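Next comes just one chain, in structure tokens: the form predicted alone.
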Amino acid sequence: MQQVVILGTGGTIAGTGVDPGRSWQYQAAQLTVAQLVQAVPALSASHLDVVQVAQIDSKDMSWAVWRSLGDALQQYLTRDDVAGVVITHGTDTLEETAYLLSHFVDARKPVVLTAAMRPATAHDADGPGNLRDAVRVVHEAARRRLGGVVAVLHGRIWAAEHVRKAHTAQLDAFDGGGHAPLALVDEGGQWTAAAPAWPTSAARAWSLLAKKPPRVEVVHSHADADGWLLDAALAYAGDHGPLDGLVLAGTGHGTLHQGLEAAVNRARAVGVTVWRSSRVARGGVMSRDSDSLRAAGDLTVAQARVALMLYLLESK
């Protein structure tokens, strides 16, 4: 049989408290990708192989660390004993980084991303299931010939474009932004429920990574926003290095206060490229015929400065 790789990035399922019923009180990446396995006995008859990529809470997700998982899932994907790749993960940058990744593996293996909203150590860890469950997956996904990224929680399959933490404490905590899950998984490890379509890969090239990534910046449209923050992020560019690239987290359907409008112009005046998402949860933002500015579709405000990264990383 084929064997999954796990690679480990540390997260709040490797998380350890003092206090298993004070599961909001504990430290995140303080198990090492073996131990999880160790702790999941229902996949003591697989056949693993771990992978430590990083040990970090994923709120300090980085460009390097997607790099060397970059590296790694060159290194595993093209090998004939391996089925797919798990990636253990923190849920507060997943959807970032399975975006970023759902633009790089290619259509012809699985690479499942799982993480825990409670820590190892809790009476309710949600961990041990969800790795469990997307070891599962990717094992049925390579017997379907399906490949390509998606995310493995709370007994859910979610394309890796629509995934996204919607709640910051519930078990259940993320959703597709509208979009219905790819297939539900039962205790057994079976799809009771599979949507039509599986995510396709773009395939970009691995070397994309490699180079030195553009600076884009996030600014909220809000009540009184007058453009102050932007400006002093141009007046610090000018002195430290260009900035690349902008997403503004507008209201409603991408809409921008007046204040900031000018602000904007004047980003755009220097060459940085500015992309409109919206900060409410769903629903995302259309192209209209009098935009000035690209709409960053239904992605997040985070997944929009990826796919904005890429996007300029490929203009170059």
Second form
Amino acid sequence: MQQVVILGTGGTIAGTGVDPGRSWQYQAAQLTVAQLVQAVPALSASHLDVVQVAQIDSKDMSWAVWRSLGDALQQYLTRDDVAGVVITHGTDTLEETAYLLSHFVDARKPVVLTAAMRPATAHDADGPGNLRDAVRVVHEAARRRLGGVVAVLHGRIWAAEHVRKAHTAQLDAFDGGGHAPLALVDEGGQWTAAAPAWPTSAARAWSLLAKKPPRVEVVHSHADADGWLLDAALAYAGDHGPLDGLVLAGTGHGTLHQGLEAAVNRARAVGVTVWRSSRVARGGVMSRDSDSLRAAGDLTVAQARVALMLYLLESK
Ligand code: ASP
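Structure of the form predicted in complex with aspartic acid (previous: the form predicted alone):
First the chain shown before, then all remaining chains and molecules of the complex.
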């Protein structure tokens, strides 16, 4: 039987608190990934290898951790005895990591991110069930010859480019921004409504992650947005190195307050690449004939930032 490699990065799934009834009072990233696996009896018969790649609250996710994940994935996915990889992650930036990795992991093997909304010590801890499902999904995907990056959370398999955290507290915290899950996973590990193929956008060389990341920031449009923050960033960048890219979290279909628009034009005039996305939860921002700024499609604002970073890295 091929093995599943579990890469641990921390998060609430590895979090502990002193009072099981007060699950909101805890510290993320306390248990090792080996301890998480030991706590799931259903995994005792599985052939698993565990590797602690990082131990962080995913609010602190960084390019350096993404690079380490990339190194580990390159190493394990090429091994014939590995069916696929599970990554335990925090929920806060899961959509960014999943989306980033989907540009590098090809369709040959599955990579499944999972997480938890409750720490491991909570009465209603959801980590053990999610981890069990994630391992089962790797095995089943390998059997079906499905590969690429997905997230398995609360009985659903989400495509990397659609998954997003949509609730700050509920166990059922993720959705697809208007897209349906690829499949549902029941308690026995059976899939229902399975998509025949998993989307992959992998065409990039892993070596891209070894490069110095470009500086890409996010600015929101809102009432009274007059570009003050962007002008301040441009002035600062003048002395401290370039602002390479900017993602606008626009109103509605990616529109901007006219005050902010004027500052955006000043940014573009000094070479900043600007893309527009939306602060609205569902629907995305599609391109129009009259567009002067590239539209980020269905991506969340944070995923659009990842996309722009990759674009800039490739065009340098
Ligand atoms: N702050 C935590 C994290 O993202 C939240 C979680 O995992 O649910 O690591």
